[in-house]
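Here's a solo chain for you in structure tokens, the form predicted on its own.
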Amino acid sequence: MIQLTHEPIDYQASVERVRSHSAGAVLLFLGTVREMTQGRQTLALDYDAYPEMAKVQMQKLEAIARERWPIIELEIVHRLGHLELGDISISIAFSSPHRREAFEAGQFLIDEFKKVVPIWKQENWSDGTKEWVHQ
């Protein structure tokens, strides 16, 4: 399953979406918002994104993992609006049978997902400023 969604992110439901019988691996990222970026204290993020784009391009990133990798299934949440600290932006979830083609492939997701999927975030510095930049 491919989501975009404003609301917050059950990945525990995501969890128990993907696993299986099949699967020794059940693999699970989540991408939080945090308060310090590259030396820089972050209030808040607000994400946005070109959504009918978005949305093909997850879907690539999923049809190539499951060309590479044995994944039985596969579950991708990404969250839009105003984040606050520590919440969910991204959860990734999906099983395999065995451990090695979890982490690898789990590494592919979410490095190829920031650099194609059109997303957007804007941070919101505690200065009172504010930065859109790229995932």
Second form
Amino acid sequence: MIQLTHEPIDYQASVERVRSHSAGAVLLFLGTVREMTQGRQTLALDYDAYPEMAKVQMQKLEAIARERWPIIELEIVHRLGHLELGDISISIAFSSPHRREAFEAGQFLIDEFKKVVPIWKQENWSDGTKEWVHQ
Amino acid sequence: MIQLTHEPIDYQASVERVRSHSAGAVLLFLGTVREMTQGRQTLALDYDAYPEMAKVQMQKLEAIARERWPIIELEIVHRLGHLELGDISISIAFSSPHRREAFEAGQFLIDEFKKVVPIWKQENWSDGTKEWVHQ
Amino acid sequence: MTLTILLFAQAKDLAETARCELELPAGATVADLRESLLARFPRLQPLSSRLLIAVNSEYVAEHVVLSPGSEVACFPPVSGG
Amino acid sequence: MTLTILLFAQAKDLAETARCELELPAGATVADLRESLLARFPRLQPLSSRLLIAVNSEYVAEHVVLSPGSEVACFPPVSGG
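Having seen the form predicted on its own, can you show the form predicted in complex with its partner chain?
Below, the chain from earlier opens the complete complex, with every other chain and molecule after it.
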């Protein structure tokens, strides 16, 4: 299941939904708003998206991961809009029979997400300037 | 923080405690009781431990991980006693500035945990037999 | 054909619009669209080589031929997560 | 010296006790203790080479010399997590 939301992410609900009697492992990755980036202080982040394409790309990502690893249940939620320090921007939760594949799949999912899903963040620096992040 | 408990593990409390404004990533790994193991059906698991040594080894594990990766906050909780299908046996939650080190550290922590921490599980197979697991 | 282009993030800010229409000859490719877009919005030039173009929610190669009715989007490298 | 040995998991089940006392000469090593333990509990034999011995909550090498008052534990490979 993939989702874009403007509300705070309820990661516990995701974890509960992916738990399974077939699973020996559950992995949850959260991206959170970090205060310091290369010596500069952030006050907040604003996330913008191209929602229709983001959903298509997220679904593709899920399909690719399911082809490569025996994922049982998977939920990816990304938050959009204005996020304060410490807020959760993304939650990736999934279950798998064994632990090793869980770490591989988790790293793949977040790495690929950051390459292909059309979402952009704008830094609100503490000096009052705003800046789009283009990694 | 490391903990052994006979109660269900409150992983959300762990995640909330490790979240930090210095963190860009939070990783949670849960081990859960899987029904099928190499074609055999489990009804439940019983976990036994040598608690004093388990705590020493868990603290060592935390110290080694903190030396190798810039972990901000870390909590490892292992449950002991009788666990039913789907129950959480271990929760490893921690925060780090960036995501890459999170996956490396997470894999290290669970792999090493399973090698050095004196905890043993006994399978309650569906045919009524019990068997200690010695991997 | 007339194509509607959606713009996002810094591309939207630099172009000062979230969407625009471009008139392109039949058989025009993604490369042609890129050229036409930069001509229309010279302020996109600094992003130029990094500007991504998607057609119907998929990333496409420069030589792909555009069809009328396609949903085209133009944006800088993504930075979600 | 008299050492108290704690037994866990399958080692406890096979020995049918969670603790025992062993009388060892001064200067005895972990290897000596292992031998003495297997002599006392022949039923531990199937676990023999896999039996782990810890002293004061640390894994120790076979040549380490034991001290009176050490907390010694004996158990099969761990399987937590």
